[in-house]
Every structure is written in structure tokens, then in C-alpha cells.
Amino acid sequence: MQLIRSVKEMRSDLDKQRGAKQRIGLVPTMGALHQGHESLIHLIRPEVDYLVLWLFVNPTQFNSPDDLAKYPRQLDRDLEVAREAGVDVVFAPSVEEIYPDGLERYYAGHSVRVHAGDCSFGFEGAHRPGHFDGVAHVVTCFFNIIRPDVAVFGEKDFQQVKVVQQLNRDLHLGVELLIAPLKREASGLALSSRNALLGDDAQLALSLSRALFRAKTRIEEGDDVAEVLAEADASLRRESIEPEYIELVDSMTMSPLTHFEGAAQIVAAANVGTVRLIDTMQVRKQ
């Protein structure tokens, strides 16, 4: 396995990967690799010939300095996980790989950006102003440096999910997007890599997924979805985590939804301590 650090070395290298007919394949992270990161490999590696992990902690979708200073790196072990599970080249570029004009031109909007459709309004979008501009910024990078036939975004960021959807749709940038299923410890908290930075408060963030747990049953037999909502907040509050929001949104727009048939997705994200975490779950009513 190759580890690449520029722009134009690991187009070379891709190069000659479509010179010899190869399917190229591309996992987007991070970086401190997880089961869930792990399960995003072993569902594309199968659909290519080649298969590239982007390992790059995207300055530009952090709303908070200190929040990107703590997130979470591990070069080495991320390696030897990328190594075990198959991946052919990591590709960790520098900031300045990814930003040649610089931060500050970035964010004075002097640099060409790359903005987010309607799908990033609300939830994430509306805490987290910008997240969803530097998602689809650094991902139209991702795609234009390795021109992937076929890339992987897990449904955890079920609402960047949807932003890259339709990025990909309405720039005509022709990935094959496969989307991974959630993957959860056994306790039920869904893989994240911030769940390293909970500490002591680890379960005590057991009871954002337990909360969704309930409420999915609650709405599937058929119960007032404002009002389990509410209830999941509340109960949420009692036990010290402050919920940002829980919603039932349509799956395919983001469009917030009180009654439904067949499909719909709860969101949720809340503040764990001083980690925030966010969840989600089909929920699924004839």
C-alpha cells in the first residue's frame, strides 16, 4: 500500500491506473479509522480494481477552531487499518495541497468555492453554518483529484449523504455513489470517531440511541410523531444531554414530516459533555 502526499503525484499514479483499464474506487475520510470506516472499504473494494482512501481533516466544515485543534489523528494506526482492510493507496494531502490560495482567501471568498444545495438547509446546515459549503467544496476536490468511477459515504451523515447526492447530480460529476449502512457498537451508539473524546461520559451517550430506539417503535406503531418527538427531547434533557435537534424528515428531500407512509428518516444531534454526536434511523410505516 502507498501513502501519497501531492496533488500531482497521486494523479500520476491514477494515471497509469486508468491507462490499464482499472475501475477506481475512492473512501473519503477523516482519518481516525473505525468499524464503520472499515465497513465503507469492505462493501466498495469488491465494485473496483483500485481503491484510494482520502485521509484529509477538512478545515473549511469545522464551525469551531477548537473543535478542529481536538479532532481526533492517528496516521500510523489509520495506516495499518487502511493496510488490513485492503486499500491500495492513501492519499493525505496537506492543507495547503488542498487550499493553494490559503485559509483566508477561502474564507474572505476571494478562492472559487463550491456551495451547497437545498438538501444542507436545516439541522446540520443551520448549527453548523458553512459545514455543508466546505463538504461540498473539498468533496468536488476529492472527485476532480482522483475521478473515481464509484465512491463510499456511510448513512451516519445521513443529511451530507443527501448534499453529496445532489452535488453530484447537479454538477454532472458522474461518481457511482454507494452508500454504507450505519454500523453501531454492541452497546447501540453508532460509530463515530469522535466517540474516542467522550471519556467518562461514554455511557451516558448510550441514551441518544436508546432515545432513537424508542421513538423509531413508538412512530412505527403508529404514535403522534410530534408528540415522541417531544418526548425523546425531553427525556434526552433529564439525563443531561442537550439534544441540537430530533426530527422525522422525508428521505429523500430532508423535509421536515409529522405523518408519512412507507419510508422516513429520524436525525438527531445532540451535546454529550462537550462532544457532540449526531444519529440516525429509518423508520418505516405501512
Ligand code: AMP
Contents of the next structure:
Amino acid sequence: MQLIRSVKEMRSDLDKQRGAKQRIGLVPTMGALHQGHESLIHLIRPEVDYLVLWLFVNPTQFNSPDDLAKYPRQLDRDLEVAREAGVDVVFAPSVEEIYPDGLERYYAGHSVRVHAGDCSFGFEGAHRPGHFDGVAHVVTCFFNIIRPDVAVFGEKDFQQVKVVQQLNRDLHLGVELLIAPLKREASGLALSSRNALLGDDAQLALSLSRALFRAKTRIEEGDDVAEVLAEADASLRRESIEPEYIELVDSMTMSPLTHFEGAAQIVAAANVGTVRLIDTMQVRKQ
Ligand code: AMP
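Now that the form predicted alone has been shown, please provide the structure of the form predicted in complex with adenosine monophosphate.
Entire complex below, previous chain first.
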């Protein structure tokens, strides 16, 4: 497995692969790899000949400098995980490689920027201003540099999937998108790189997925959606977890729902101590 750090080298490696008619796959990540990321690699691996793992902590999708500074980084371990999982090349560029004009010009709106569409407006987008613009921008960079045939994203970031699908459609990026199911620990906690930051709050964090599982069961049994969500919110607050939102949304449009038939999605974000976690779950009704 190779480790490549420059865009130029990455492009020249991929030109060779394309010349040999290799089907190219991309797994975008911010590193600190866990079994959720591994499941993305396992899903895409059989679909492609040459697999690129993108490992880049993208500063423009962080709306808090503190959050960016403490985001876990562990390149050596990530390289091991990637090699074991069957990745062909890890691309881990510097910030300067991806933002050649510098971050100041990005933030000032002087360099060319991509803006996410209306799927990005609520929930994560509302609570993390600029987050999805940063995601849409860097995903466009991924797709332009790698030009993958296929890319895989995790349902864990449910709204991000919607944003990327809209971006891919609206800008005619032409990448086949695979969506991987959310992976949980045996305890129910959604796997996340941020779980490593929980420390003494690791046990407390289990309440988030428990509250969502309870809400899912009650909604599927026909209980009033607004009442169930309010109870989930209140139960977390009683445990000193601070929810930012817990909503039931239309799985296609992300519009909040109180009534539905078939399938819908619960989306939630909550602060456990100083760590912000998200979780999501599908709800089905006859
Ligand atoms: P991140 O490194 O957190 O930006 O995540 C990179 C990709 O892995 C994204 O597409 C995420 O949705 C996906 N991912 C993160 N955690 C999980 C999980 N627990 N299960 C499935 N996919 C995940």
C-alpha cells in the first residue's frame, strides 16, 4: 500500500491506473479510523480495482477552532488499518495542497468556493454554520483530484449523504455513490472518531443511542411522534446530556415529520460533556 501526500503525485498514479482501465474507488475520511470506516472499505472493495482512502482533517468543515484542534489524529495506526482492510493507496494531503490559495482567502470568500444545496439548511447545517459548505467544497476537490468511478459514504452522517447526493447531481460530478449502513458498538453507541475523546463520559454517551432506540420502538408502535421526541429530549437532559436536536425527518427531503407511512429517519445531535455526538436511525411503519 502506498502513502501519497501531493496532488501531483496522486494524479500521476491515478493516470496510470486509468490507462490500465482500472475502476477507481474512493473512501473519504478524516482519519482516526474505526470499524465504521472499515465497513465502508469492505463495501466498496469488491466494486473497484483500485481503492483510494482519503485521509484529511478538512479545516473548513469545522465551525469551532477548538473542535478542529482536538480532533483525533493517528496516521501510523490508520495506515495499518487501511493496509489490513485492503486499501491500495492512502492519500493524506496537507492543508496547503488542498487550499492552495490559503484558508484566509477561502474564509474571506475570495477563492472559488462550493456552497451546499438546501439539504444542508437544517439540523447539522443550522447548528454548525459553514459546515456543509466546507464538506461540499472538499468533496468536490476529492472528486476532481481522484475522479473516482465509485465513492462510499456512511449513513451515520445522514444529512451529509443528502448533501453529497445533491452536489453530485447538481454539478454533474457523475460519481456512483454507495451508502454504508451505520455501525455500532455492542453497547449500541454509534462508532465515531470522536468517541475517543469521551473519557469518563463514555458510559453516559450510551444514553443517546438508548434514547433513539426507545423513540424508534414507540414511534413504530404508533405513539405520537412529537410526544415521543419531546420525551427523548427530556430523558437526555435529565442525564445532563444536552441535545441540539432530535427530529423525525423525511428520508429523501430531510423535512421534519409528525406523520408518515413506510420509512422515515430519526436524526439527533447531542453534547455529552464537551463531545458533540450525532446518531440516526430508520423508523418503519406499515
Ligand atoms: P469521518 O472520518 O468521520 O469524516 O467519516 C468518514 C466516513 O465514514 C463518512 O462517510 C462517515 O459517514 C463514515 N462513518 C463514520 N462513522 C461511521 C459508522 N459508525 N458507521 C458507518 N459509517 C461511518
